[in-house]
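Given as structure tokens, the chain that follows is alone and in the form predicted alone.
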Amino acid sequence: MKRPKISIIGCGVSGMTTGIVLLKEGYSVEIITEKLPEQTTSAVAAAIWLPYEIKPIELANKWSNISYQEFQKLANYPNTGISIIPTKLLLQKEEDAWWKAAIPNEFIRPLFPNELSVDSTCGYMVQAPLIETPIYLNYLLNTFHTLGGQILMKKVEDIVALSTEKELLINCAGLGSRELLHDQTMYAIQGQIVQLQASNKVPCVLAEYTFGAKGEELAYVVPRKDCVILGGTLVKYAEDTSPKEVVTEGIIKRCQELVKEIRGLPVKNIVVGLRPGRPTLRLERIDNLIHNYGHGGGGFTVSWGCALEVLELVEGRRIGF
């Protein structure tokens, strides 16, 4: 039987990781994109391996422990930009570590009382991968390359008109999939990190509960070898990628409370991104077009699986949820 043809829509994380999941299967693949990777939302994020903002919990569980695997493995390679390190991930309610079922049992820990914060009453150690995102995009993109896949610099307009033209068109479009679909469930959520002078002093700290009136404020710290992030907020539904200095200032004073370390370390740059938020992740196959996107903030952590999990769609043995 022949194998068709695949174009898939969009150059991020998810594009890039089910484009090579696809090559190595043997399929002829292209991404249509109007952006390559370091333009994309995915060269922006902090990219601590976890689930963050997505859903279902039980297929994001899934997903982010099969992403876990491959980054356990990929982490071998120096060229890949991933590692694996000891990350503090703090709690205010047991309940929300939903996330413990992905991480193999060797990797998780409870946090000892002396490594809480004020703030926190609970929390675990994970040796969690870090994914340098420069490198790894491009460390994706070379990947696909080699693998035989092309690239068509293009913006789509109308993804029903392309799906006719396509033998099998996949969507990775983030959150342009609400203008492409008309999926008004489909919003943004906007994140503004800070970016220091990277440090080899500063620990991996994630509070995974919000600050504020609104609950839209963050506090967490990742040190990578280009610089040390601080991040940030969680604001849904608005859309200015404008940094704001008031802003800037609330994320470090948030984050040199929960590490010191920080202190002194002067900022390099301000970034903010637009995370593609939908009440839950669409990936199913409708006729020749198959969904994948509505990621959250776990794009990166459930890359993999989700790619599997188009490959299965792809090759008929699934039909999606």
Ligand SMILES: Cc1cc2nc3c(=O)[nH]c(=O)nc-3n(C[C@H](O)[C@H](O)[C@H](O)COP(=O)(O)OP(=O)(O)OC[C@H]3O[C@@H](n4cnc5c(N)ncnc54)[C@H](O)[C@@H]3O)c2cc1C
Second form
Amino acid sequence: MKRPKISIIGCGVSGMTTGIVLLKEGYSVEIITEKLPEQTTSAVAAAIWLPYEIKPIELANKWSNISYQEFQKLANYPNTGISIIPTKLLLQKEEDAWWKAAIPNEFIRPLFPNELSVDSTCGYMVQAPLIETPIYLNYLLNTFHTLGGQILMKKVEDIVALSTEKELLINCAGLGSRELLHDQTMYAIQGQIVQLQASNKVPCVLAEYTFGAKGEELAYVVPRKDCVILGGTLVKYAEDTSPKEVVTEGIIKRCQELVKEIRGLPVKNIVVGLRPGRPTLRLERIDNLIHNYGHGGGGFTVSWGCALEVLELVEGRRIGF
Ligand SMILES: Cc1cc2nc3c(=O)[nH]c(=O)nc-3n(C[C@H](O)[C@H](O)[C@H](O)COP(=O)(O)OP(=O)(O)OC[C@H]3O[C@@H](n4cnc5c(N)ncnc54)[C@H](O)[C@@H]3O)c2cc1C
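Structure of the form predicted in complex with the ligand (previous: the form predicted alone):
Complete assembly follows, chain above in first position.
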């Protein structure tokens, strides 16, 4: 049977991962995109493997588990920007660890009482994939090109017209899908992060609960090679991407209480990104248009699982992973 030529809208983590999976199966793939990876939301992410602000839970766990296994393989190659690091996840309620099912048993253990913070009552030490986004997005882009993928720089104005022109179109436009599809269920989830000077003495620690009266303040510390990321915020329906001084001060204070090793490290940069929020991630096929968007705060975490699900929709059969 003749294989369709595939066009993908979007060059963030979702579009590139989907493109690579399809190229490896022998499809001809082009990405049509308004922005290159370094200008996308994907470039702002921390990023650590953890299903967060992403639904439905059962599928998020399935896709996260598949991605976990793929990241374990990629961690064997230093040029990917992936490494597996001990990550302390602090909780206030055991039921908040809904993502436990996505982690193989040998890579997770409960925290001992002396490992908890003042605000937490339980938690887990997880061997979690760290995704150093500046390196990893480049790795994905290079892999996409090496496998023969093409990139066309263009803003898509009319997705319906484009889908009639193309043999098979895959929508990985992130928050751009709100305008493209008039998807009123989509919303921005604003996140500010602070980048400190890199240090190899800083552990990875994430509080899985919110701070502040509105529950919009987070605390997490992610040590990368180029910087230490401090997060953050989670403000639904906020669209402004300019950093706020008062927010920066709050992030640094909360993170210093969590991880004392960051004290004294100078600030390098402050960034704000808009996570593509949706009540549930959309991954479905309608005729020759496949949607893969609305990944919220977990786009990297589910990326390989979602890309394989797209492959199943392309081929119209269960491959079974
Ligand atoms: C502060 C912060 C921290 C985060 N931390 C993590 C984390 O630790 N772990 C994790 O898994 N996730 C994290 N995330 C979430 C993650 O970044 C997103 O879920 C993910 O980047 C979404 O990727 P995407 O490819 O779907 O969308 P995007 O990265 O937004 O890419 C969308 C692409 O579509 C293109 N596009 C849009 N509209 C059009 C159009 N009309 N025509 C042509 N092209 C178009 C854009 O140009 C872009 O190339 C974080 C996000 C933020 C903001």
